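What follows is a single chain, given as structure tokens, in the form predicted on its own.
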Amino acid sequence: MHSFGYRANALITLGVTVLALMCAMASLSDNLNFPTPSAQVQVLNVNWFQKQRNGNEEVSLTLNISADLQSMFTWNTKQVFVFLAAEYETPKNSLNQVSLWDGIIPSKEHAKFLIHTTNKYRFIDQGSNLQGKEFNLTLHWHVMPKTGKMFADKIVMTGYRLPEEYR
């Protein structure tokens, strides 16, 4: 007969193996979800566009951000981190990204939203590169699962332009 220690070891090993197998299946089942998020951003107003004393340019925007990210939520989704970035090119850098707004979506019920806001973070360019500059607004998101790897994607919205003159 086997001792109590051998039986306990076999039972614990079986339990951990089954738990690991269930976690792996849960993580793999998320690969069967093909989300179809949608987003739209409107720039309602350029509140100010000014040159600072140190030579940098600063912009304040009023935005309408609407998005439907419900398709990203599965039973394995813990939360979704989402942020809006302004992206533009300058002679010095091929890609400049400035985060304008962010949020954490804790559940599917909160994943469809319409927000009227000014940029949460300062839109500053080091230099004089923003006058009349075309830029994209990109909604990025990171899906944080309960188990498995994190997933990130984005929607790029083009066709925005800053004014030629300071306000």
Given for the second form:
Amino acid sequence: MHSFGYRANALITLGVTVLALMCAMASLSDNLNFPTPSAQVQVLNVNWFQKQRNGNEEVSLTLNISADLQSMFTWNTKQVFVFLAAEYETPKNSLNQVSLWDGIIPSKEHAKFLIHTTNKYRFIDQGSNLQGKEFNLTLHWHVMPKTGKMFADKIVMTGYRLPEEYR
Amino acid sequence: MMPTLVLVEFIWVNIYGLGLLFQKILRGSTVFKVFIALTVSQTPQASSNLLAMDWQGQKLAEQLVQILLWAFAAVSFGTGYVLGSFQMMMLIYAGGVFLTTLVTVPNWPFFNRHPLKWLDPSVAEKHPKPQQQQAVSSKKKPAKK
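Since the structure above is the form predicted on its own, I would like to see how the form predicted in complex with the partner chain looks, so please show that one next.
Now the full complex is given, and it begins with the chain already shown.
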């Protein structure tokens, strides 16, 4: 500690190390939070259901997506990324997931919402698998921290079905 | 954030290395020599290194750095956690680092309360330095493990 530069270096290095420790502790504190989210999706309307010239099928849906994700926000949460995926089984693939809508929730106040929308991303499948298909709508979320570990989870909502015939 | 901190430390270490190089160049320069000549005449005691503290002061400085930083870490984390505000934790901690820098880095007088008593030059001349012997006894012994 015999010179200005020596002391400044020791101080800054310890300062940054202690800061890293605090960030690790902040991330660990997220494990003390037990979120209780809820979500519901209504398929208000199947706008159209067509077979394209290239052999793909496409569906357009109007959805009411409502959720309460307030309990997953902690002091260490930067934002929550949430997306809605349609999940179904085909003879070729045991699991198909198609993302229909996503959004970023920047704060706790915005975490309780009702969204009325058509699907943001196209619901397309190759082949002729979607007629009369039963599918789940799963709401996935990623809790993105300010520092540390990211948590991801989902709610699966079952009981949705596509029409038998194109329209 | 942690990878960012590791990167910050890496960059800081390199900047510090460059700073040491800069110091070496600076100390050899004429400007610095003039500065020392002007200031040393005012403070005959601390002529060897103007930015030095005495030994007790150095120990105190090290202790203060540890105590202040850990205390501010605890206070800032506790406050941030209780208030639910990450920003509050960062602000308090940043303030704490700044305060610690102000207290421990400059060469304040309270770091020099136990100055070393160097011999007066006139007395030192009467006791010449021992001559370097080229005998067997001066051969360096290998370090014991």
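It should be emphasised that the depicted structure is a prediction, and the values quoted were computed from it without experimental measurement. Residue numbers count along the first chain shown, from 1. Rigid core: the largest C-alpha set superposing within 1.5 Å between the two forms.
With the core held fixed, the Cα of T158 is displaced between the two forms by less than 2 Å.
On a core-based overlay, A10 has a Cα shift of 3.7 Å between the two forms.
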